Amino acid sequence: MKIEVLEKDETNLRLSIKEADVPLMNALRRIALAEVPSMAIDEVVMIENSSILQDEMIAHRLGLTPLKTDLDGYNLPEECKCQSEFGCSLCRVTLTMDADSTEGTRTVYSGELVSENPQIIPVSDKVPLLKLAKGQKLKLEAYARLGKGKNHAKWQPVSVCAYKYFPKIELLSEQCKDCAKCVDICPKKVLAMKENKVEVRDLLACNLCMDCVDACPQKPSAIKVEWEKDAFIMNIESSGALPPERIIQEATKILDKQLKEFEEQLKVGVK
């Protein structure tokens, strides 16, 4: 298998991934959204809420906002030594919230939540969780505990991750007569005008819609669009609680340990 890092920043990954298959594809992508942990507020005690929404709302709204992750400070708690429902600080921090309004409506934000590990804090401080008026106050504790996707979607470390084939396009310049038609029509600006001839400008921004080959007046259509058997193009957008490259070195060993372990059973069966 040949990986190939197309675009990568902070959240985001683009790979070229060739001499693949769907199944192989379709399980990265499977684990990265519900098997891949990250950490997530999980309990919230409330010690004193005076504003204008419920209890099970604030917490809520805490429990979907992004926290960063440290996988290897922190375990699971079905896996933690600890095997108290309460965790201990292995598989559980702890953040705070004292918030109150004295000059009247404000916006609490999620940088007001205080954490007892400077590393797991919210992924961004400016992700609002409620209104509070005059006089109104908030105080509460958090506990954030790692999960998996497939327990709640708040312990989703992707907000997006999904996958394409590689796209192949081939101009038959003898039968192209340069209308531009197909060009006008691409949604994604794959192709454009160089020189009075139709060239394909951005082939990783296809889509496989095919409008433009149903834009050809020529028949059969003077562009041919395919994609290859083996390649495809996987996108990765983290939430920002794990860089998108560790999310899925992640994915990769949890299949691998998947592979392990079906592997054993099989030879239990024959046995």
Given for the second form:
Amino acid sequence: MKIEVLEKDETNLRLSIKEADVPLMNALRRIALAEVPSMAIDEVVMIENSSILQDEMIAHRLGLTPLKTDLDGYNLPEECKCQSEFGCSLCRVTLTMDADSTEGTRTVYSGELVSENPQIIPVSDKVPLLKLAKGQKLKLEAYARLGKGKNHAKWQPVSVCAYKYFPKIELLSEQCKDCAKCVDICPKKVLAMKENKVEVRDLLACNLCMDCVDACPQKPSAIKVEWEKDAFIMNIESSGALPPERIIQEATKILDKQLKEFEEQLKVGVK
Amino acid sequence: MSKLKVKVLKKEANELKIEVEGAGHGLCNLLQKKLLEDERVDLAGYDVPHPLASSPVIYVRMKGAAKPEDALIKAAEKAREMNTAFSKELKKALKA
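To test you: the structure above is the form predicted on its own. What is the structure of the form predicted together with the partner chain?
Every component of the complex follows; first up is the chain already shown.
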């Protein structure tokens, strides 16, 4: 297998993966979406809420606010030693908020949440949570826990985790009349005209829609779009909870654990 | 923790039907495809009878007298090897 990092920043990771297969890519994608844990607010105690939004509404908005996650320092509540309904310092983080409006209407942002652990804070402090009119107050205590995307989307560490086949574009120069129809129709601007000749400008952007093949007036088409059966481009966009490379590494760990467990169970259960 | 649990539903000399509690499409599809790469396997498939109320069921039938549980273990091993190769390559690629 050959892996190459195409793009990488704080929230995005784009990989080129060669000599892999669909089932593996799919398993990793599903695990990144549904099984890699991340932190999210799970329970909220309202102390005072005189805003016009109901408690539930505010709790829901708090839950969906992405939090920076520390996977090594915290346990999943169901795996934690405490086994307590309320959690302990190893499986729960308390965040508090005390907001009011003394003059005029104002918006309360996620940055006003105060965490007991400075590492577990909202990814962005500019998520608008609600508006308070003059004299209204909001005081609450929120408990964040690790969880999995399969239980609630708020625990999904990724906003996008997808893969596509590695594209292969062939220009049959003898047949091509350089009419540029394929260049104009391409939604991803993969093709370009250079010195009156069609050329591939950005191969990796191709989404294999085949519009260029249909647009070509030549019969048979002077452009051929195919894909490598065992090469993929994987795109991981993190919500900010974890770095994207950490998410995919965790996914491989979880898959390995699942397969190991499956083998063990099989050896014990089937005789 | 959603630990995996294997329950045997049907077992014959060359046939096996198991229910895998805690598994999803990701794992089952991977195992099915790896089973089908095995020449001794006659038929391999999986089904999730209900997306919320049930666990996936994996079915394997072998050609001749081969043991289906051996093929399953081989398939899981194969998948693990591939996954390990992936994580090794990923580490290398991220360092570069």
